[in-house]
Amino acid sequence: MNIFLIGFMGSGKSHWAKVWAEKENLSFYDLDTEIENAFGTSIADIFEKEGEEKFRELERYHLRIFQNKKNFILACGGGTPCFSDNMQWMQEHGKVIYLKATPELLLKQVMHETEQRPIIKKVNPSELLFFIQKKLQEREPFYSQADIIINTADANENTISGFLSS
């Protein structure tokens, strides 16, 4: 079973991917961490020095490496399903699970991490909720194509067990 966990930044992808991977005896990976390890620098630095377009190319490349892996949960970056043909590719190579969260919850999760999160690094804090709402609205058509949608408020360590047996 290969699982691609998608959702907006701050939705808990890395947290739940770790929890569920351990519970289901799957390998855990984080796509951003894979990219950072390969380049020896942070995603924020890649965005700043190379730009978003270059980052998206790297993201696509590193996602495709998972074609040769089995039995994993991959926490994807918030924009991963929205670029190239990544969503289609993920669906062809596993199950895609969307962790859906309200803009207010996302704001609470990311408001103190703006320096580490390139797309909100330069957003005025007073406009951050509006920015999240707008960006979430842009990405929702991609996110909603997921095989399974889980509201983060309902997530627990057993949430995906039922989905894996079906």
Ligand code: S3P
Contents of the next structure:
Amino acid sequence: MNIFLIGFMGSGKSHWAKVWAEKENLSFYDLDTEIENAFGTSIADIFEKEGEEKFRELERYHLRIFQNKKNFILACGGGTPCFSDNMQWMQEHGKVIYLKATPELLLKQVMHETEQRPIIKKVNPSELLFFIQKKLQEREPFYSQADIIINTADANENTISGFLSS
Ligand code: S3P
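Would you mind giving the form predicted in complex with this ligand, to go alongside the form predicted on its own above?
Then the entire complex follows, led off by the chain already shown.
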């Protein structure tokens, strides 16, 4: 069983991927961490020095390395399913789970960490909620193609057990 966990920044992908991987005896990976380890620097640095286009290329490349892995949960980046043909690729190589959250909850999760998050780093704090609402609306058509949609607010350590056994 291979699981790709998608969702907006701050939806809890890394947290729940870790919890569920342990519960279901799967290996846990984080796509941003894979990229950072391979490139030897932070995502924020890659965006700043190389630009978003280069980052999306790296993201596409490192996602495809999972073709050779089995029994994992991969916490993707917030933009992963929205670029290239990543969404289709993930669906061909496992189950895609979307962790859905309201813009208000996402704002609460990211508002104190904007420095490490290049997509929102330059957004004026007073406009952050509006920015999240707009970006989420843009990305929802990709996210909603997921095989399974889970409301972050309802997530607990047993949430995916039922889906995996069916
Ligand atoms: C991004 C989300 C980030 C990271 C990069 C771009 C996005 O991942 O991949 O900063 O486009 O939403 P997280 O969702 O894990 O923060």
